[in-house]
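In the block that follows, a single chain appears as structure tokens, in the form predicted together with a further copy of the same chain.
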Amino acid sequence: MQRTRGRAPTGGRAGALSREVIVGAAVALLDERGERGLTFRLLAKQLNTGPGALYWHVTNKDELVALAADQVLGDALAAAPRPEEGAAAGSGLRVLATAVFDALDRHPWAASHVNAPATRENALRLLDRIGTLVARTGLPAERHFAISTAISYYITGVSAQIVAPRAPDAPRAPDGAATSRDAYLAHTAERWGELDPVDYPFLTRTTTDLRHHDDRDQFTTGLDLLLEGLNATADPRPPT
């Protein structure tokens, strides 16, 4: 629960524990083996301690994973340039959103742990940045909160959905042992093709789209729809 303070880490024995060191190692382990693969015993061994030592710095596994996810989000925010003063809100939101998506794409376990309503540091920063951009639109102030959180929910929620199958410990398909993304898509495309066109008129004619789609495009398609809706609402077309 306590951070190391006082002496610099190098002042003690090499590789002294600290919350930062533990979270860093946890991120690496999560990337490698997923949420189920992260174990206090394994993490402790990699840090040359016993499992009990970790509990001095971290309350429990939930907190550890939440801290790790927030660190991923922090990297994403650092990568996304703060928009200039005068820049359009829409483009600022777009670069912010895609930066977060890209980070979550590299750390698929993290997306579902970015909590809402925001409490951890970088989740707070993300929502504040979104809100600041939304406030630049012509929308009435009383709608800023609902719209900002909606955008924030879109970013993390949709990213989580898209990216979840990439997690090292994601549950596999009910039948196939398909392992690569292409094989998996080919397999489910085939299943869609075998459905009854009367019951599933849409899916049965969409199998090639499924097979060839790009995950990042999926994210931006919905995002652009959302931002387009924002435009249309901020600057409604005159009634005809």
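Can you swap the form predicted together with a further copy of the same chain for the form predicted on its own?
We keep it simple here and write out only the one chain, dropping partners and molecules.
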């Protein structure tokens, strides 16, 4: 007989667990131990149940991590107030984008699991909110999809590139040992510094910036350039 999710098997702890409870506990463990440190056995111990009870609500670890990452997005959406009707689209997009970045910054393991195109509940809500704001710009409707997805890919993709190195189980040092963000950037800066300045004039003179840059500033700098382009396209101004 095919199992039905949400119903505990005979003799199980009916009502003691739910997918939401399991996902919330998984988020906490992922924050502490990273993806490699999350196991169903450890999660079951945290929830005072058996591993078999977890499989009644989630199919496997991959699904659980994906659900946990989507929950992080849900928290970001809840933290980003919806702009009032008539408010500028650009300001609403900036609030939304920075809320997502900040949420992924707090849970860096989640960044690489916020995939595109959107399929899970909160990823779908994020893209829909972006698209709704883009539609306020007055740009032609046939451009809304391309613009909305481009902004979505920037928010999630760039966030992943920036914050993933701070996950508890990533990145690794050259000898395979775990390392901090600062150590990772220092190692990369040393590598840049060893390059030939004739072939790599920009990289060799920006090693200090790489070591000491602020991740959120890096993200918002690119975001503002993107939104300035959107504003200029939506509201072109004649040359003065």
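Take the two forms, find the largest set of C-alpha atoms that superpose within 1.5 Å, and that set is the rigid core. Quantities reported herein were computed from a predicted structural model and do not represent experimental measurements. Residue numbers count along the first chain shown, from 1.
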For this session: State yes or no: after fitting on the rigid core, is the Cα displacement of G34 between these two forms at least 2 Å?
Result: no
For this session: Could you tell me whether the Cα atom of W192 shifts by at least 2 Å between these two forms after core superposition?
Result: yes
